[in-house]
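Next up is one chain by itself, shown in structure tokens, the form predicted on its own.
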Amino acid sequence: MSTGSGTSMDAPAFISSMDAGRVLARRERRFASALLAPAFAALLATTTFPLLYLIWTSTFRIDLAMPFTNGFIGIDNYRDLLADSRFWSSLSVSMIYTISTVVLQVAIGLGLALFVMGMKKGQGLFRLIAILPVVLSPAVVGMVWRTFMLQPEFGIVDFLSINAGLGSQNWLGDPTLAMISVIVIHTWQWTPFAFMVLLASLAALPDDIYEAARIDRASAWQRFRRITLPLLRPAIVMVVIMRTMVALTAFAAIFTVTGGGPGTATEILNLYAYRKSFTELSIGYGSALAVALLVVTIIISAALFAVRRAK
């Protein structure tokens, strides 16, 4: 009797508990909710807004220096996006230098994490003069550049230059020399990072694999090859996926350093259609050219994360 009858009441203060339990959690939801709703709505207000607008105004055309041609055309700044070859050249210098400069950051950053790991003695101070390009502003970046780099006859690259004997060079009028320019200054300031996001996963690989290596009589390549790359794989995607969305999205210090030019030798997707929208007043043929690059950076990431979630 005693069992049934404490089992009896203990039956409903278990439902009581169970119920402040739901309330408890339900109250604990609003509470996060609530913290969360301001950033959501800075989120959608930054971002998710303008996105949308952007995708509008791309389906119309808005002409300031032909105000009376202005209107509703729907696709057809795309259909005429497809046909222009100046797009097309964009798009190739785009995926140049995206393709170089990645490449260089993380080959240059996997040579110094490497390089470091191997210091006995320095290596903090390397890292903080490592660092230091990556907390400048691109824009900053791209005066000194110009300014005290590859200024003809007065820079220190061309002052190397003829110091070398291959004599002064118009690093900025060339075509070719301005397009190796702005790679380079781009990888001068982005291979810190990718030096120490694989500096940091060097340090965490285990040490006991590399000495059963050893004793296997492993070279140092092979070691490399077979134990370091593999391990480092997840870490050295990421960087690529991070580095490549960024490079395809440059502006400031080729807009700096070259303005497009000579010509459209350097004109990006990202600053042909700043271009268009601002110089040539054609807002809505420019806001095509943005979803475009916006396309293009979404099919190149997605790819990318494909390739991390492989095995």
The other form holds:
Amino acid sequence: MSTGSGTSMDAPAFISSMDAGRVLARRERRFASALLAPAFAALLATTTFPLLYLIWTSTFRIDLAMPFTNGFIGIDNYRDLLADSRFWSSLSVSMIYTISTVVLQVAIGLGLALFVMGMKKGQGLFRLIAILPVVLSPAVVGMVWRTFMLQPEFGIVDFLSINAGLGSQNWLGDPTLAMISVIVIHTWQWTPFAFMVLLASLAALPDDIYEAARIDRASAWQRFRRITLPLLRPAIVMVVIMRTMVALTAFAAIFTVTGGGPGTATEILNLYAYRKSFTELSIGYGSALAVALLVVTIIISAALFAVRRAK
Amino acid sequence: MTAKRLRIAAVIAISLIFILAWMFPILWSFLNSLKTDKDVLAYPPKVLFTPTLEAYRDVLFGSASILPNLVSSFIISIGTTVITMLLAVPAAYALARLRFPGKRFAGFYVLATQMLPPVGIIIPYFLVLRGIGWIDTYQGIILIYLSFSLPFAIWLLVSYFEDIPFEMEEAAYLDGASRLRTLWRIIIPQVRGGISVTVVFVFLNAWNEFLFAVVLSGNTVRPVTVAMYNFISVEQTLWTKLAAVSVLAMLPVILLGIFAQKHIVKGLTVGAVKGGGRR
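For the form predicted together with the partner chain instead of the form predicted on its own, what are the coordinates?
Let us now look at the entire complex, which starts with that chain.
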């Protein structure tokens, strides 16, 4: 009735009658609303309101370069979008970028977590180093990679490539290499995240199950396949969900490195919506692209949550 | 015996590769920031050289100083942190400890707001802020930063509020203390640790933000993540200065990250446990 189930039972003297209980419950409700109101007002203003306004602007032609053409056009932006090859290309770039970065992060992160778990010394060093990439701004990471790592005839990656006999490459100028580069950069920055989460879950697994398996003479692979993997499944799915959402809306890590180029080779849907709105100043169509991104995000996360619930 | 030694060597080799791979870009930026313009362009790249602080002197006190941008970054990050905490602490307490109708929905709403792609927030907000003349202002940037800092802070704080035992509050109520007084005197001190962790992460996220900053910044308000661009252009890149700015932009978050080391996993996965999550 009031603060917690404990109160009414432990303190009968405090709440002597039903009336007093009701008064307390009402006070608690009022207190809760007073505490929540400011934060929820701010959330409504900064998230719900822009969402509604975004859907509204997506039904307009809003061209900041040619304001005289502006006006309500209904679903025309969406009709254009379905016929826009750059939209479909950006969607497929999004999918390639998201799937490859998430798979790489989880695979390398899990492998490394298992590896480090077996180490007697040096776990602390790994934990410390793993923090460095994830706390950095993707904008700074992108800038550092673009210059000191990938710049032809200057960056370390190019230096290694030359010495390995592969020659100097235009890492960010060639469409395929540029795509690989932005995937590697994202993977570099966020594998430590998967690593840290999975290492923490591994460390929390009970030891006795392994003892039993060892007595049963289960091989290392069997132990991994039959015990570790099923127990880690919730953590892996969680990492996949979180990293997918981030990869779909990655911005700085691509914008600062290639700007979406060469051409549209690394232009994910998120970046296309940005470029359309703020480079080409076609805000109405950009809004429709952002709505499309939201729809894609919702579909993918619904699918992933279904996987998470499934046993 | 040799097989065991071989295994140890392999473990050390693999460890070194990963540790080096993660440290290298950061370490290399740092080394380059200490070079002269001549050393930085040397081929093969120089690992040993006479270090100089010239690049730092130039980017901090030279003609194109980024000191104002660092100040901008600090004002934005501190402003965002203060306002976020003032709003999030009471809300998180209510969500974690109080009973009221619609509580589940309120919690779900906070999570669901994180689904919205940032680009979908900045497009309409650009129009709104342009309309009221808030582009290139601190209030404009800080306001929109609440869209990601607030849900994050609320969920992280809820997890800390949930950890304190109910008995503490009950004892206070029995003594006749008011709810607000109890919250302020009894509860808040209990979650001091959780509040400082939240402060660290909110500051860190605000410092690192880029998309909103690149759209909303101008000549008055331009955080360091955006201002870095001045050092790179088609004709010429100022390598040592770019390296120095990168290091200056990385330094505060690396220090905070190491300070909050034990809480990093919790900070990064907050909300996800309950069902959502991003970033």
